[in-house]
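One chain follows as structure tokens, the form predicted on its own.
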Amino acid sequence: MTTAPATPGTATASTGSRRRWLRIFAHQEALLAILIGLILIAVVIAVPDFWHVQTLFNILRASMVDLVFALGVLLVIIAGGIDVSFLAVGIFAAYLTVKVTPMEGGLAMAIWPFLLALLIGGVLGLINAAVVISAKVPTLIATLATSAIFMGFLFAVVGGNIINTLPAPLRLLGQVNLVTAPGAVRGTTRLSVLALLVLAVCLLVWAFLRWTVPGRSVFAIGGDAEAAARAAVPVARTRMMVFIIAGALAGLAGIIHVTLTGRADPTTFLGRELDVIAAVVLGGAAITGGKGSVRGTFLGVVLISLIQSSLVPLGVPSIWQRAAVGVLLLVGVVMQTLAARSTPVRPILDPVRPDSEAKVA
């Protein structure tokens, strides 16, 4: 028995169809936006009362802290590393800030705890950079070790008790709302004014990556560190800058969380690394470095928050939230693999096509 060979026309059509599907997977941000829309439609059909301004505020509040954490993780991943110490840095900076901030003061004094948390986070990020660069240790192992050291120092030296009464400036800031609206059942629902701070941070990180030479250098060292060094990019200095900024962002996320919740708990972030890293990868950040965007990270964080908020109304036990996030992380990695296959590699000796020159121009 013999098999008839495929005709050239059939093979060409099959290849073209496959490439079209691969190009669809390459637009990861668009797929995320579509997925968010489909989940919203499915939940609203199943639970008509789900979509309310209170639900929107709940998702935004849940996304604020994770988004600031995710922006720091995004920078490290673009630079070619994986940081798992950001939650330890965040709670360390926030808890120590609350401990040393005077209990009395007005609303205007709230700027000082925020600046202090940024500073502490930046210093802890500098320690991460020193370990990674000087000892030439992989970022995953280095930050795993420093995370344990930071948490051990926090519990042993700074303190491990929950602080239920914050300094007055942070308490006052936590009561300032950007929008107040009627609740779904009774009372009111609020969106904190700190949402504006998170928006400003997103715009700053976006502008840094898109418009500044150090920001473009982060992509360069993540894509190919050796080639970047040959192009006179200061690789070690850029990596140090990335870890310092990531640490400062983690400190900021920690103090925002403490201000919103009204308490400082050293164990508050335990086990949440997966949510943040999954959001960044789902947003299109290449786990191998050199690629990522603030817009994709925002969509990834919103998707994770939406899924966590919608499972319980749909009757799915909350214990399945972790499994759902893990599945999403796998989906994100698979999508990246498929997207990479859609980008053909052209041998350097091949002539450049005229349409390629037009696209570059």
The other form holds:
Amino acid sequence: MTTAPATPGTATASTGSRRRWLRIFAHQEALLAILIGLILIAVVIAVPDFWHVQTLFNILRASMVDLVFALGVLLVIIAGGIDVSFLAVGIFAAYLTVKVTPMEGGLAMAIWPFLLALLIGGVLGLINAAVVISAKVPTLIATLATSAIFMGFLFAVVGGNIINTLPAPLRLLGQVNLVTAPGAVRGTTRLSVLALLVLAVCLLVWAFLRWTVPGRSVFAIGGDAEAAARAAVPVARTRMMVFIIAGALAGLAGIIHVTLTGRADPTTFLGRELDVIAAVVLGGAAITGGKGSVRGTFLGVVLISLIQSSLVPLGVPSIWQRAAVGVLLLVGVVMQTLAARSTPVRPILDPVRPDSEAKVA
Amino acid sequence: MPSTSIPSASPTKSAPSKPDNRDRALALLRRMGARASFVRLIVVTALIFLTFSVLSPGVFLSGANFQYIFLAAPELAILALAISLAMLTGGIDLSVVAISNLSAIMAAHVMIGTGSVGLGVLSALATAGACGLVNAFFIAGVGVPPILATLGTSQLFAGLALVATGGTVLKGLPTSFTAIALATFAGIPVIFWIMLVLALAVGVLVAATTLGFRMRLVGANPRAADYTGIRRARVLAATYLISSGLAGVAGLVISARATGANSQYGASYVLLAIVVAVLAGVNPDGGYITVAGVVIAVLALQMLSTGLLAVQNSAHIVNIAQGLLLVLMVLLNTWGAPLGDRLRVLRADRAAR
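Compare with the form predicted on its own: the form predicted together with the partner chain:
Every chain and every other molecule in the complex is listed next, the one we just looked at coming first.
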């Protein structure tokens, strides 16, 4: 993964090596994978116990919810916006769903709350889209407003009490495990069956972005809305679709979180927006739009939860977590900026590189 | 109070052959085009004031209520001024609250350690300046988009603030410092005067100095700024330094009022400060700032929240109302002018018929 593809023959030797370096920088996913590997090696050398299936499950469990949120954020960022309302949408959808789901029922009934959460999330996403498109303001400002409205509405109208007993179907689902393994010290460690759902969602979003016309349109409007409009891409409709899907994904993430933790708490996600956005940006999505990948987002989310779970074994007090994520985020955006500054977005004159597709898909 | 704008497209002076009073009035209205958002702000503020004066005159119109508004407004107004300055140059500063908390914490450590308020204030400003340099390095030096750079630095500064406090509230500030929050001058809290002085200074900076002119031009049209020989990086660096400095002062005001320093204070102020800036009519795309608008918008938001709390005691309703107000104002700012144009065209049609 580290070797960059051959630089174009027209470049001189010195600029060639410089560009090769920059291209490695630009290949953020490879860097992320290397960074994840280095951290893992460091932690395992320091604390051999860390190398255990329990750690893997812990990291996966911690990543699942953030990953689904991050996929929604990824879509909005590729389309050229930045959404900060997704956590409000997620907990709103999940809490309302739990509130209206009948308490009794078998495992099979669990599908309904999931569909309902998707639906509520989609409707809230539509509201976001309506504000963004009709007011023509930056998405950051529009979603700041809607997120305040959603949270206020949740507390004022739906209710703000923590629900400690979930409806039976969700409770049962939360106990279905994909794998159960003996724990590192004692007991057992488990991975919820919902991991499969998260995997399926990742594959769906990936396929959507890569293989479908609406998916390609998301890149097009994020890259240059004007050019996309002239190429007959329905910009407003695509933007609306992006917000609806992002809202639905947030709703799904919310209900997954509630199912996994076994309680619905309206304050769970308060103030964690930046962590998720940081993961997406670390994963190589360009805040200016038009660039981003599911694979990078996955690596970004895993890296952040790896850091959060490995600081303590490494002897760094957990209070440093936030600052560490900040430094990492800054390194990520600086690399992105340097790479964007020195490599053309679309090197028309370069020979077709094998990874040129991978960058956008 | 100065409110400035890049002189926008010259007002259409193509007056009809026989200008009467109504045409002149219309022309005047059009000339105020850039200030239309300001007029709307005044109208909305007056509406909020009138509504709550009618709904709950006993509580809302009391002196205590306005004393509270004057006490609570300054910190938000100063943070909003900091964000507005960044918006003026076409950027945004998401790290202002983190900077204000970090500055307040450093000041608290120094004040608790030495007992000297002056040293505390100095260390707050030094901390804010250092944070501003970090922002300036990433934005002006490396060229990272401001929204990303300050997203990262806000995580970093907030993380450092957390480390510096150990997760607790720093208590035991000297009473000579916390007394600032209680002192009044001419019946109005001193911190409100501090805010007014800062606002005036920002207004003068933007309206009457070379740097201010360059900031406006960089925000209105970065490419034109480049072609006129303005060193954009320097202007941006100065902007984020000043914005950080304001955030540092806001941190001092907050800690004086809260009689402590913490990494969590004012977490919702990032949202509110952006709301204030947009309500005031500051253009998020750059090029226009109104200092008077920022002060009025803060007062409007405070009146809205204290008024709502007087009528119905729920902080969540206030949340909803603030969000709705923001949506309403951005919708008005987007559609107000085109709707006005259409009405004018319709009226002209009818007159011609």
